[in-house]
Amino acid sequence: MCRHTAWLGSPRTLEQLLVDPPSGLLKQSWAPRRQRHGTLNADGFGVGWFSEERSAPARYRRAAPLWADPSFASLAGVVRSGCVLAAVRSATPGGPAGEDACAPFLLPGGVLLSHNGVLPVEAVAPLVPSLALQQLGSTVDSAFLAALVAARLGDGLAAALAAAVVAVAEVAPGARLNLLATDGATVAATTWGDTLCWRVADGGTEVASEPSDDGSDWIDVPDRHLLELTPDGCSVVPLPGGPA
C-alpha cells in the first residue's frame, strides 16, 4: 500500500537519500519493484528529518505525488540530516485524503512513524485511546495504529511498535502492519505482511521497503520480525506470534 525508508548516520541531503538512487523513493512512487499490494504510490508523500537547530523534527507532507511537487524538488538538495524518515502513499480505498493522512505521523517525544499496510478501523478502534488519535489529526487507518504506538512509547520505541502490532493482529489477523519509526537516535521497524530490507552504507544505515539500487549488500528482513537500529548496530528478532 505504501513505500517507506529511513536513514541513520552521517548527514545526507534529501536529494541524495530519496531522489538520486536509481530505485529510490522517488522512483518507487511510480514504479515500485517489490510492492505486493498496488502498483502506484500517487496519493501523497511525506518526509521528516531531525536537525540540531531544534528538538522537534521537521516534516514536509503533501497530498500530491512526490514526482509532481516542484517545491520538494527545490529543497531536497539543500536540506541535510543524519536521521530521515520518508514515505510515499497508496491510499486505502474509501479512506480519508489530504496531507494529514500522509506519513510520517508525529508522535509525542518527537517520534516520526510510517505505516505500510492496511487494517480494519472498526476492529481496531476500541483499542485506541481517543486523545492519542485526536493529537494525530487524522482518522486514516494508519493513524489508529500510530495512536496505539504513541500510547506505548514509555516502554521504548521498538517495544512500542512490537506491542502495537501484536495487539492489532489479535483482533484483525488479516491486517498488514509494516511500521517504520524513529526518535532521531534509533530506528525501529516491523514486518507483518509486506517487504523490508536494510543495509550498512557509507556513513550510516538504510532501512527501506525495498532496495533503492541493485547493490548486493541489502539484507531482507523476514516477515513478522522486529528490526531495531541504533548507533551500535542492527538487530532483527521475531515478533510474538511470528516464526520462532
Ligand code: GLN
The other form holds:
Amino acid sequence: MCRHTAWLGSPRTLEQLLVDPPSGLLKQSWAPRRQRHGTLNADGFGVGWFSEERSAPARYRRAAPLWADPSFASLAGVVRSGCVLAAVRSATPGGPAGEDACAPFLLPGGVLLSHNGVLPVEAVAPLVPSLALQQLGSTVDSAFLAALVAARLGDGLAAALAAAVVAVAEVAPGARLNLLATDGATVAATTWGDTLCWRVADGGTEVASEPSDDGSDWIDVPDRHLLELTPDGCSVVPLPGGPA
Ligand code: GLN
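For comparison with the form predicted on its own, would you give the structure of this protein in the form predicted in complex with the named molecule?
Full complex below, order starting with the chain above.
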C-alpha cells in the first residue's frame, strides 16, 4: 500500500505539509507506521496542488523516492497552496514503473486522485471506458479505478468515488480500494481495506493514510466508509456494501 494525504484550508507550503511533520509523508516514504502491506514507499511519489494562476492543478511526479529528489526539496519550501494532495508509492508487483503510474492522477475537470491498494485489472477492465483510461496515461491498476471515477464525476466527487468502489468490489471482492481525491474545493476519500484518518488543524483540515504526528486529535475513519470534506465540515458515512 502506498500512503496519501490531502490538505484543505489556508495556504501552507509543501514543506510545512509534507516534510516538516515528524511522521509526515516524507517520513512515511521510508518509515510508515500503520502500513499493512509493504514496508517502504520507494517507487515514486507525486504532489498536486491548486493555485490562483489557473483552474487546473499543478502536478510534480517522479519515479524516484521522495527522500531522494533534491528538486522537490528545493521547491517544497516556496510552493504554497490551500489545497494539496500528495502520495508516495509502493508499486504493486507486476504493475508498471515510472512517474506516469504515480498518483495523483489528473481527471477531467481538474480532479486529483490517489489510490492506496490493489485491484485485479482483468476483472475490472470490462467496466472501464477505454477513452477515460487512455486520458489517464497509465496502465497501472489504480488508473483503471481512476477511470471509473472519471466516468462518474457528473454525480459529484464523493458520489463518484463511492460508486466506483462499489462497482469494483462487486467484481473483485478482495480488492483494496482506499481513494483520496480533490477538485480544489472539496476532498473525498474512501476506506476499503486500509487505514485513513483526519483532523481539524490550525487553519484547515488534514486527511491522511496515517497520522503525521502523535497528536491526540486524529480521528480514525472506519473501514468501508466515505469521507467528504467541504467548507461546511467533514462527514463520514458507511459505503454501500456495509462495514466489513
Ligand atoms: N496498486 C497501486 C500501484 O501499484 C497502488 C499500490 C499501493 O497502494 N501500494 O501503484
